[in-house]
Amino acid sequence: MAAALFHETYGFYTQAPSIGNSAGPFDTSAKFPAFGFGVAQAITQAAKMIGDPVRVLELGGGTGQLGVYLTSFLTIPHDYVVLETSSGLRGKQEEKGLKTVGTLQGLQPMATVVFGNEVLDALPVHRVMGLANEEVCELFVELDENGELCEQPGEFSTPELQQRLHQEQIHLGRGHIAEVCLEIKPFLRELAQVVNPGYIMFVDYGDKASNIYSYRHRNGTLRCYYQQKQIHDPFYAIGQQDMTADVDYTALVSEATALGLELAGSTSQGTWLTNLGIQNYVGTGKDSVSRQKEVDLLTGVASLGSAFDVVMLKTPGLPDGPGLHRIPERDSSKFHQA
């Protein structure tokens, strides 16, 4: 998965395909100016809690369009930086006037608001499968006798896999496949080193561990997207299709807490944007009808509003995150292990 997405020449993100528009591999909130407006309100409120000026760090900026929307709505003193591993996408972002970095090395700790839209679901995962007698193996990518890519079972490549399953009390039955993301810990560790003080906001899709690893996901949550179509074969059009897996919110909160961060709150995207005042984006101008359609799509229960969750982390001493009051119990329960 890491190679398919991030290979320096043939990876999906390295090749910088058209992401997030009508011709891209999937639909995303980032294509709508209204989403940039809503996130800008969250950043503005967070800056007031921290004390501006702040650095705004966007994770994985895609084509740079969301960054353009965001900066157009931000009126507070800020330094906007995009963390992007793809040199091709960094080029697109810089063409739009955004400042980019390829790694976090060199960024000094300071007051920072981090925002990542559909970033965690792209972190590479290990695939495991339950065997008889409650044993579990890892699935590796190999070549079959015809030279085609296939999955082959083997012993765990790292004891961290068993540790994660044990920590979250996950039991996989025979043939039950699941994905385990071990990249969350180092990813958060790097962020924690540059955010002081500040908030880390993620918009993504996932669930608590007991739901993600339940038998209703017996084939796992790994899926791919190619030209707006969901593909279930990870070996199809490698480097041209996106790969994603549901985020384990239990692991996210647990790893963040271990690093000294705190959960600032969680809710659905629709509730979050509504609480932030996204309705103010509509206005009364001639384009108010189309703007209202954007808002409805981003906040609607039957659309993107319920498809994505917001989980926010903070450094100690800060108030709970902006837009997270009136958290519905059905949403916030996703972020805590039962």
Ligand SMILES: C[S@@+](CC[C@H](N)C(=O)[O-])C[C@H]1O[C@@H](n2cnc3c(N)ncnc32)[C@H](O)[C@@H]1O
Contents of the next structure:
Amino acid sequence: MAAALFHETYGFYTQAPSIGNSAGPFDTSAKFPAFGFGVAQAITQAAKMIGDPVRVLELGGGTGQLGVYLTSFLTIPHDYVVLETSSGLRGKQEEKGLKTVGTLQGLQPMATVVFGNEVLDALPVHRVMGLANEEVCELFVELDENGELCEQPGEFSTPELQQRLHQEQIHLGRGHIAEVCLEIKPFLRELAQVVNPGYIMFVDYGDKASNIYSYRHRNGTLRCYYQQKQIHDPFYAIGQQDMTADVDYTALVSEATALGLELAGSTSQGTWLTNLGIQNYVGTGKDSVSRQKEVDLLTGVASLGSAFDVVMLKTPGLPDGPGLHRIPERDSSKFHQA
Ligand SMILES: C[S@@+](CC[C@H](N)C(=O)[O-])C[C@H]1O[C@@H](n2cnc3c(N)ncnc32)[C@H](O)[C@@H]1O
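Could you please show the structure of the form predicted in complex with the ligand, as a counterpart to the form predicted alone just displayed?
Next comes the full complex, and the chain you just saw is listed first.
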């Protein structure tokens, strides 16, 4: 998955895909100005709680479209930086006037508001499978006798896999396949070194561990997107299709806590944007009908509003995150272990 997405020449993201464009591999909330408006309210409120000026650090900026919307709606004093691993996408972001970095190495710790839309789901995962007698193997990619790519079971490549399964009390029955993302830890560790004080806001799709690893997902959650279609073959059109897996929020929060960060709150995208006042985006102008459609799409329970979640982290001492003050039980249930 790491090679398919990030290979220096042939990786899907390296080749600067048209994310969010209807001709591209998939749609994201980031293509809607209303989303930028709502997120800008959250960043503004977060900055006030920290004490501006702040650095705004966008994670995985895609084509740079969201960065353009966000900077146009932000009126607080700030320095806007995009962390983007793909050189191709950095090029697109810079063409739109955004400042980018490929790593966090050169950034100093300072007051920062971090925002990442659909970045955690792009972190490469390990694939594991339950065997008889409660044993679990890892699935590796190999070539079969015909020279075709195939999955091959083997022993765990790292003890961290066993630790995660143990920590989350994951039991996989025979043939039950699951994904484990170990990249969350180093990713958060690097962020924790430069965010001081600050908030880290993630919008993504996922669930708590007991749901992600339940029998309902016995084939795992790894999936691919090619020209707006969901594909279940990871070996199809490698480098041209996106690959993604549901985010394990239990792991996200426990890795963050181990690094000294705290959960600042969580809810659905729809509830969050509504609490932040996204309705003010609509106004009374002649485009108010199309603006209302955008807002409904981003907040509706039958659309993106419940498909995506917000999970917010903070450094100790800050109040709970913006937009998270009224969390209905229905929304917060994903984030608490049963
Ligand atoms: C699914 S796209 C989302 C893009 C954009 N945020 C949006 O919502 O349209 C994932 C983005 O994260 C970037 N990315 C993946 N892994 C990353 C990492 N470890 N650090 C920074 N960016 C990363 C990809 O290159 C891409 O820009």
